[in-house]
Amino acid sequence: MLEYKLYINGEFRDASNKGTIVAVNPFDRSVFAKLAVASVEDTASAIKAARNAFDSGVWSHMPKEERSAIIKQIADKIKENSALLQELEIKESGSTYKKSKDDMYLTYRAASTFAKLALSDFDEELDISKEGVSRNLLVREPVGVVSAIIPWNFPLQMAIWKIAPALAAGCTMVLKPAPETSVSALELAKIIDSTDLPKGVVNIITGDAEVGEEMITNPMVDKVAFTGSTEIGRKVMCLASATMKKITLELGGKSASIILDDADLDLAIDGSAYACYFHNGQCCVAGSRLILPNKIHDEVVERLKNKLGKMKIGDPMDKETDIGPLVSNKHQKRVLEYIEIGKKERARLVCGGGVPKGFERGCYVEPTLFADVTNDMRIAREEIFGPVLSVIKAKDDEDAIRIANESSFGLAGGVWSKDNDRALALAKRLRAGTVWINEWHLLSDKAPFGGYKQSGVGRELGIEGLKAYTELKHIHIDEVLDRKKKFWYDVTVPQD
C-alpha cells in the first residue's frame, strides 16, 4: 500500500497526532493508499513556514527570471512523471484513462504558461506624471501568504491552477486538496521537493473542515483561493471577512446549452452530450441544462437517448471507457437522490437513472436524461454535479435567454448555431463568465476563467489570474522639492 506524509517547510512528516486517512478507488472501493492527515497544529506550522519564507524574501525578492525557471522545472517534472500521476489520479478520482491523459497535458501546459507569465512586467508610469512636479508609478507586488483549497474533480490540474500563478506572482502558500483526492497532490509535493524551489514556499497538507477553517482564519494568511461548491464558498467568504483577506472563489454552476433551430445537429447533439457527461458531469462548467426550441425538441431528445446508449461504461483504466465511476459512494448517493427528486417533480425520465448492471460494487450512475423539465424544478436549479441532463423547451431565442439567465449561477454557457452573428448576439446576453459558440469545455491558460453571480468572485488563469495574487501600489515621487512652492502644506503647517 502506498503511504504519504505531509509536506511542510521542505520536509515530509507524519501528522503531529499521528492521524491518517485512506484513499479509496471508486471503481471497486478498494483501499490503495494511507495518508497522514493534518491537525490544526500541523496546519498552523505549514502557514508559519509559508509566512517565514515570504518574509525572508527568498522567493518574493528572487529575480523573476529565476522564479520563472523554477516554475518551468516543476512543469517539466510533471511531464516526466505524467504516467505515474495519471495512474494515481484514475485510482483516486475515477477519471477515465482518456480524460486523465488530457489532464496531465493540461496541467503541464498551465504550469508552463505561468512560468512564462512570471516574466511579466506590470510596473508602469501614470500619465498624471509631470516633469518638475512629480512622477507617479503603479507597481504590483505579491499579495503574500496564500491558502489554497481545491476540489476533487480535477485534482492535479486544480493544484497547479493555484500553485503556478501564486508562485509566478512571488507568493508563498499552503495547499489543501480534497480528502477524497489527496494522493496526486502529495505526489506533486515529491516533484516540487526535487526542484530548486526554496523550502517553505509551497506546503501541501491534507485535512477536512477543521484544517480548512484554520487556513482561512489564520492571521498570517493574506489571501484565500478556493474552488468548490457555492455553499462552502459562502462560508469561506464569511470566515475570510473577519481579517479582510483577499479572496478568489471559483464556485458552482448550472450552465445552459442553447441549441438554436438552425444548428448543425450532428455537432450540437454530440457537443451538448460532451458538455454534460464529460467526467460524469463532475465539472463546474457542465452544460447540465439543455434548452431547445419546439421545432427540434423531439428529434434532439431521441438522438441524445441513442447517443447515451452507445457510451461505454467500464473500468476507468480501460482506454476505451467513456463513463467511469463517480468519485465516491457518498457522491453516488447524492446524485441518485437528485434523480429521484426529478421523478417526483414529474420530469420525464428518458433514459438512465440508476446504477448500471455489473457495476454495483463501484460508485457508478448511468448517464441520465430528463425531458419535460421546467426551470423551477430543483433538477434545473441546483447543481447535481453528476451525469444528469435536464432538457427545457423554449419558445424562441428571447425565451431561451430568459431561461438560461434565470439562475443563481453564472459560470458558463453555450450557443449552437450555423449563424455566428445570431449566436454571438445571444452569447453577449448570457450572464456567464465563459460562453462557447459551437463548442464546450475548451479553456485557455491565457484567458480569464470565473463566474458571474453566485458562481464566484474574481478570475483565474491568464494575466487576470496572475494579478489576483498581487497587490497594487501607487508610488508618488515628488520633484518640486521646494517648501515655499508647496502651498498646500500651509493649510496645516505655517511657514517659518
Second form
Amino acid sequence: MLEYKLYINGEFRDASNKGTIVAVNPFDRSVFAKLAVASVEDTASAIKAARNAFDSGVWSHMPKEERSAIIKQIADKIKENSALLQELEIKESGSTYKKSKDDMYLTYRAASTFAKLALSDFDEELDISKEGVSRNLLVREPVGVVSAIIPWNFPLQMAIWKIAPALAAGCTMVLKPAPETSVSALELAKIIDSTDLPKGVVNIITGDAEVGEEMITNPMVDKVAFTGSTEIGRKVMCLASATMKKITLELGGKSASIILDDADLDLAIDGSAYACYFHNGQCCVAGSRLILPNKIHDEVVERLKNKLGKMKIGDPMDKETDIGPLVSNKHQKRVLEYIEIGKKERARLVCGGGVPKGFERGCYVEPTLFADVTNDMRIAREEIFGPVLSVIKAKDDEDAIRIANESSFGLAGGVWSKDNDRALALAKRLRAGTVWINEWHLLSDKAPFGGYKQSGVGRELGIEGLKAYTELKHIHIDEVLDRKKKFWYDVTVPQD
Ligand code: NAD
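Condition change, the form predicted on its own to the form predicted together with nicotinamide-adenine-dinucleotide (NAD):
In what comes next, the whole complex appears, and the chain from above leads the way.
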C-alpha cells in the first residue's frame, strides 16, 4: 500500500489530527494508497507558509531568469518521472493509457511553456509621461498568495495549469487536488521538493469542502484559482467576496457540436464521437450536445451507433482501451441516474444506457446515445460529465446557433463543414470561450482558455492566463519638484 503525507513548508507531514483517506482504483474498486487528509489547522499552516514565503521575497523578488530556470527544472523532472506519474493517474482516475500518456506530455509542455512566459516583461511607460515633468510607469506584480483548487478529470494537467503560471508570475501557493485524485498531486509534491524551489513557495494538501473553504476565506490569501463544477464555483464566488479576493473560475459546460449539411461526414462523425466520449465524457469541453440538420440526421445517428459498438471497453492500463471506468462509484451512479432521467423525458435511447457486461466490478458505463432530444430536457441542459451524447435536430444554420446558444454554459463549441467561411460565420456567433472548426479538444498552452456565461470567470493559459496571477500598478514620478506648482491648493489641474 502506497502512503502519502501533506506537503507544507517544504516538509512531508502527517495531518495534525492524524486524519487519513484512501485512494480507490475505479477499475476494480481496490484500495491502493493511504493519504494524510488536512485539517483546517493544517490548511491554515500551509497558507501561512505560502504567506511567509511570499512576504520574504525569496520567490517574488528572485530574478525572473532564475525563476524561469526552476520552473523548467520542474517540467523536466515531470518528464523524467512520467512513467510513474502516468501509472498513478490511471490507478486513481481510471484514465486510459492513451489519454494519460498524452496528459503526461501536456503537463510537461504546459510547465515548459510557463517557464518561458516567466521571462515576459510587462512593464511599460505610458505616453502621458512628459520629459522633465513626470514619468508614468505601468508595472505588473505577483498577486500574492494563491489558493488553487482543482478537479479529478485531468489531475496532473490541472495541477500544472495552476502551479506553472502562479510561479511564473512570482506568486506562492497552496494547491488542493480533488479527494479522488490526490495521489498524483502528492507524487508531484515529491518532484517539486527535489528541485531548487524555495521552501513554502508551493504547498500541496488534501481534503474536500472544509479544506477548500478555509483556502477561500483565509485573509492571508490574495487570489483563488478554482476549476470544478459550476455549482461549487458559485459557492467559491460567494465565499471569496467576504475578503474581496481576486478569482478565476474554470467551470462546467454543455458544449454543442454542430454538423452542417456540407460536412465531411467521415470526419464529423469520428470527431463528434471524440468530442463527447473522449475520457468517458469527463471533460469540461465535452461536446455533449450534437446538433444535426434533418437532411443528415438519420444517417449520422446510425453511423454513430455503429461507431460506439466498435469502441473497445477495457482495462485502462491496456494500451488499446478506448473506454475505461468512470472516476468513482459515486460518479457512476450520477451518470446512470441521468440516463434514467433521459428515458423518462422520452428521449430515444439509441444505444448504451447501462453497465457493460463483464465490467460490473468497476465503475463503468456504456457509451450512450440519445436521439430525439429537445433543448428543454435536463439531459440537454445539465452537465452529465459522462459518456452520454444528446442529439438535437435543427431546421437550418440559424436554428442550430439558436439551440447551441440556448444554454446557461458557454465553455466550448464546434462546427463541422467543408466551407470554412460558412463555419467561421457560425463560430463567431457561438457564445463560448473556445470554438473549433473541424477539430475538438485541441488546446494550446499559448491560447487563453475559459468560459462565457456560467462556465467561468477569467482565462487560464497564455499571456492572459499569466496576467491573471498579477496586479497592475501605476507609478507616477513627478520631476518638477516645485512645491508651489504641484499641489491642489496652489494650482488647478493643467488643461490640455
Ligand atoms: P467539484 O466542483 O465537485 O470539485 C472541484 C474541487 O472543489 C475539488 O477539489 C473539491 O474537493 C473542491 N470543493 C468541493 N466543495 C468545495 C467547497 N465548498 N469549497 C471549496 N472547494 C470545494 O468538481 P469535480 O467533480 O471534481 O470535477 C468536475 C467538474 O469540473 C465538472 O463540472 C467540469 O466541467 C469541471 N471542470 C472544468 C474545467 C475547466 O477548465 N472549465 C476543467 C476540468 C473540470
